[in-house]
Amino acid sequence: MQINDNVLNYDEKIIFSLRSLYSKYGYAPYKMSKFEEYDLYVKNKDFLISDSVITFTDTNGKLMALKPDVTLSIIKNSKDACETVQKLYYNENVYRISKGTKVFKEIMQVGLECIGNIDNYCIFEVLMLAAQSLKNISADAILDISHLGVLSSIIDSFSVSYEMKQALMKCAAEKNLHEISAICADNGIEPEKAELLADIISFYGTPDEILPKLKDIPELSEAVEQLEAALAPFEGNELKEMLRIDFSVVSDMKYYNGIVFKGFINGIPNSVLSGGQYDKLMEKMNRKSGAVGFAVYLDMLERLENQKGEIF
């Protein structure tokens, strides 16, 4: 079927786009409820980007929500194949509170999930589909990746309390190194360990850039070994250009585990695009398989409708 660009709106040109382009690599659609059982969301309401959901209670008394976030409801519903790969995509309503205006909306999110037995390949496709999403919206866009592993393996070593990690991580992603070396001072962390932390949250540029600078350290070898093997298939990729290593990039470690990653659109101040590995999240919903995905929020990109030139 011909589709006609001049009868479609803007959202509808880059939903058509990206659905186009993961059919093309075997992914096939998902559709689901508008609702789920609110449990679901209280028991990993730290995985949603906001712990604010509309709920109602249905007929026969079971307390609703209207769902805030796709890949739990996929999760919940779809098979634990551990032998195969289940590659699915959608373009659903989600219902929250956009960062953009601080009430609910109904957003219309894209993404894909990749869900079985992963392996590297499978994290480059990933991985790969997420570029090519951001530049299919926009010419002028970069991907942010990460491992948690590497930050994980310093901040593990030290002796301090789950909390004070956490606190360490939310600084790392604030990249606020002021506070890093203050709480690392107050808990008598060595100020080795403490600077190698402030470095590797520092270090910011292309995979060929950073990745050689963290050869020689031996607790992070795993982790970096993994992020080659993920990143190896790009060489020769016009793709490429667009990636960049950062490790402020983190996601919650009760969730995600492996590469994590977020897009960005130039003009636009948050991330358009977000996603990783979440096998954590599959064990804590009793499921076997691994999990690597990414979602597209359609709401950050209101800035770019109005922009002249061609989006695609």
Contents of the next structure:
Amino acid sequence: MQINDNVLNYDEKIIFSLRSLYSKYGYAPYKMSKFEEYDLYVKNKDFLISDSVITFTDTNGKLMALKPDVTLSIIKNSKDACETVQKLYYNENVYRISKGTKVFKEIMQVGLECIGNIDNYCIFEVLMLAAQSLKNISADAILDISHLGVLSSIIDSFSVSYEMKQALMKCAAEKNLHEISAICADNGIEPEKAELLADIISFYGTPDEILPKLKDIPELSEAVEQLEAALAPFEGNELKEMLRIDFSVVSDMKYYNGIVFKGFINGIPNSVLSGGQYDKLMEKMNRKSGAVGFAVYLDMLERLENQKGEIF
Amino acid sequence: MKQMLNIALPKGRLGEKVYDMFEKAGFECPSIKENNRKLIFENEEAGVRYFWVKPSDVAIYVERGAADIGVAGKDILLEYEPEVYELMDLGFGKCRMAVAAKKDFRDDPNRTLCVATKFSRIAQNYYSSIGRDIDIIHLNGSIEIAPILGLSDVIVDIVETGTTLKENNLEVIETIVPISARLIANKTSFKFKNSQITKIMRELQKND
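Would you mind generating the form predicted together with its partner chain now that we have the form predicted alone?
Now the full complex is given, and it begins with the chain already shown.
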């Protein structure tokens, strides 16, 4: 059967292009039900982007929820296999509170998860698919990559309270160097360490520009090596020019670890893609294996119709 | 075609000071000094487009990408928590967010404290950080009048010199946070117009 492209609208074209991209790389479609037991979200409340969930009581008396997130369901239903790798993609509606109107909104999300024995190649493949997804949507896109180990190894070496560490992380996400200096000075942190933290957050550039600058900092060597290993296969790949290193990309450290990333498209004010390694969430859900994945948020893309990506 | 950098300036005295800073840094736009009611000014050569907006709206223009960068008070950033980069403390427009009350006010921890403010989120965050139960009365102006009329026990507001407070027989009982003007940037713009934004930051730092 031949499908005429013209009947597809903008969103649908993107969704189909992403689905065929992911299945080309061996990711299997994952179909989930609209509802999930509310319990799953309560246990991992901080993992959700908005903490409100639409709930209702099912006919059997169970409290159910319209899913605000897909990752948790995929982990719950996946096998805990440390030796193999499961590759899944999804295309689902999620229900979250919109920041502007403060009411629930249906958001179309496409994403993938790679669960199991995660090696550097898996991480590279996920990064590469994230970059290619952005490129499918728009020719003018950037993928910001960070390693949480870089910030945490500096901040964890400070003897300050948990609240102060959280405040420092928040400043890092805002690239707020002046407040980092102020917090460090107030808490008696050595000026060299405070300066190192501020330097690292102010770095922004391609991996080739930034990573060599980090080479001589012993406490960062492990994280930098992991970044290098995951990015090495990009050599010679045209997607490489989309990559930037930016340590202000932070995700909740209770769930994420290692490499995290966010995708931006010129003309859309917020990130449209977000992902990373979430071994800590796996641990919290009693899994021994690791995981990495990302989601593309399609609700923002309506504003971009005049700027077409590779698939158009 | 040269990519224009869109800059949102807060209308008023502060905004004029901000523009002077940008001008000194080499991003001039002479037409802005003309006395008229235009809101948008462009200098294609320098690659900048300025526009005047209500000070409390600067953060929204930047967050939504209508402006690439802008200058907003820390009070606005704390109250609205926009998703933007806070790149620099410009060091002027200095004042503080404070709790003020009538001179004879004594806090009774046994009852809910009634707080009148324009900055509900800042007040809420401050009192929850010290574990005090409060009720918030959101007002849009003339906050100082609330304790005098018995509408509230205290107010949370910006204090610059303290003259208004003094004239209304009020005094500061606690400083919550110092405030000053900040340079903010849209997250996407920071990536796609990075060289222009870092150039502006460098020049502004030189001016300090």
